[in-house]
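Next up: a single chain in structure tokens, the form predicted on its own.
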Amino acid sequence: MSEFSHIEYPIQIPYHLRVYFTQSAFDVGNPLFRDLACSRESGNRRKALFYVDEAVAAANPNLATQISAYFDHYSEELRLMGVEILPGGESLKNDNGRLNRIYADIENRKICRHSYIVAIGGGALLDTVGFAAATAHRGIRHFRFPTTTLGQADAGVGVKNGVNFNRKKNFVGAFAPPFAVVNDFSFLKTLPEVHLRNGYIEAIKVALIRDASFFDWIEANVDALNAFEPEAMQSLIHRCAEHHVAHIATSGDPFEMGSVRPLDFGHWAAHKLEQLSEFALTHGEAVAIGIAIDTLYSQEMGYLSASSAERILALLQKLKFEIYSDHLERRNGSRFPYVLEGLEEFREHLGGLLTITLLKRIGSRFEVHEIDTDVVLRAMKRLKNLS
């Protein structure tokens, strides 16, 4: 019999996932990021590299100018070593190239674990600054300022950051929480009206999955919604961006070590779509649609009732999402379309099980390890017929 002996040691790193939610956050009678960078946990970091996604750039063209404007007025407490331009959409997370002029500048610009970065823009841009900070020097503290909808409620809050390989979204990553997200409504004022409405999805989903009182709320306001009305869109962003703090947490599973993904209610199929359009579908054009899918799968298996499968699929079709898309249709050479294959390309980015989250009523969720491919079939032909 072998012998063996073991040294063994608990490491418990604590993360502080905070969420602040201002406007005009460069105006210098803000202090918010002045007050964040130099907070005793900075531990006497000064120095700032920031990104800028273009789209934002170029609709806040002072965006510069008033970020460097700041940092003068706080030059005794903070230092600027530069504000870069990126361009933004899901391209730049299949560009090594954009990824490696990061890390250069990181480099060039003598950006160490005792600086921040600080990247603004959609979600593109904040998984692929995110992911370049996560890992040169083994992580540099970042700052992250969501200017989508969507980035605010949902993917800009989280604690996940990654690129793309071979048109697989997000096959490298890093789980790396930024030092602080700071959700800057200004930013929503300059939006496009795809990027507006995308974030809804996100709320949608969580509601879905967390809170029917949430859902009902959503209902009431679509009005409001599908106009675009600041306190509507205020309040959708806040409940959203709570519950998924809240959710990662308090899950028990932050960094996703387990095969469980409730967050990613619907994100099998739209995952897939992304890929299948070549990335036209936008994630929350997309996720509506991955979400019709597991609802009407889940009301064809028996465990969520018709009428809440018919308010799930109306409240998306009143807040003006597609809920079925040509790409659905094209096949692999088999009877079985390309858009399967997400099922288990969902697993292999986990490994272990195949863990899919369904409905059994509107605010609850549960998971299953098992899809049954023809009803998933049938479910997007009652989809086509709908639509």
Ligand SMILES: NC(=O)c1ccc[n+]([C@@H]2O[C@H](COP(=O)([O-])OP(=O)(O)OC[C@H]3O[C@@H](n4cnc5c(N)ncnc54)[C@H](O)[C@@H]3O)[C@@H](O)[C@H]2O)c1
The other form holds:
Amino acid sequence: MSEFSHIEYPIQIPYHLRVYFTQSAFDVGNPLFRDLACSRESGNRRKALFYVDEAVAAANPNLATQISAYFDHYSEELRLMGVEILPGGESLKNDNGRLNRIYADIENRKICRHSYIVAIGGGALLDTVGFAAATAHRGIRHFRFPTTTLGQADAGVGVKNGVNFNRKKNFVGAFAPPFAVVNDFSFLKTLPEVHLRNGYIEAIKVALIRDASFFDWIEANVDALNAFEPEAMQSLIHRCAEHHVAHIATSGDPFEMGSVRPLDFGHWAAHKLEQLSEFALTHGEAVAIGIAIDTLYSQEMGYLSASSAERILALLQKLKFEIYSDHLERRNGSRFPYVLEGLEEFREHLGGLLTITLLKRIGSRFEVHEIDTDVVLRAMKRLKNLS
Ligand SMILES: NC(=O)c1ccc[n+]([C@@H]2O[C@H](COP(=O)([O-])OP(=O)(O)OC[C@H]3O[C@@H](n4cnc5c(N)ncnc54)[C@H](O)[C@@H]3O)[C@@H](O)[C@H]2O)c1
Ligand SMILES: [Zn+2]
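Given the form predicted on its own above, produce the structure of the same protein in the form predicted together with this ligand.
The complete assembly is shown below, putting the previous chain first.
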């Protein structure tokens, strides 16, 4: 007789990761949101509760009125339960009390599992509201409207959300594919330059790990990207989002149960740098430095050619990213700078073996499970001299 018995059924849940590209989504002439919201089985009018990034609301003072007019226009099918404004940026993810207030709104507005939560804002707002939506009532369908280049190209089009805890990035979060993502390019018109630029870094990242011809395209379009020409930006966002979504859907590990996370190339140092700078460095700025470190590390270890490393650093600098920060030098009394703690925190966050993505060519990556900290220090020193 066996020592245990067990019952087992496979459960397969089909998810669809859908990203739409449009302009002026809440113009009554644009039926996209209505069509998506009403695409499920028919029933009562669809309730929706909106959360809008404060900076987006300030830059688009008519947005709440426009959303309200949109719902009036489609009042037979849609019901607006409120438009709430939340502060944007990383401070939102650091303010854990904010989550309770979102849960209270959801309770008070009687948002149920058949309703929608709609988040309009930067990656930080999408991460926070997405987490609240994923956990209230054990999951409410949510729409994401990323309003930054980084959000439209990367942060907003994935399946992850989360908030910081004790200033540790994304310590609390969930994997919860959004009901749909709508990239409305018209929101980018009011985005400050530093944030317009930040999205470029995730495009460079995805090009480095997956697509050499995309890297060539970014190089060839540097001037248009530096001038923030809408056509170039939209192409970059579209291609980056496509890679991001394709990776999640086809890598075989959408919820990151394994240890390999190529989309986090350059991120082990970046997350620590954001924290060390008290979030004065934006995610994009920190990732640029993280990519520069892992590029030179790849070269120092003999995996990547010197000419490829030079090309990568040159592109970062042509797109006006800093490749070094004084925060890299801050030390905890020993000869090792704090930033190296990022390696262990990265491993802890993933669990299991330390797994770091490196480059063997532009467009081609591989993983290592050990990092030689002396070589990292050497790479950082070279970046200081180059910057
Ligand atoms: N979930 C994921 O898979 C994922 C992936 C990458 C990054 N992220 C997270 O995303 C966050 C970074 O996102 P981000 O780069 O979008 O920055 P952000 O959310 O911090 O927004 C940047 C600033 O721009 C303002 N803003 C946003 N849209 C605007 C607009 N259209 N006009 C004017 N101002 C606007 C915001 O209020 C904020 O002050 C980080 O917390 C990062 O960890 C998440
Ligand atoms: Zn990132």
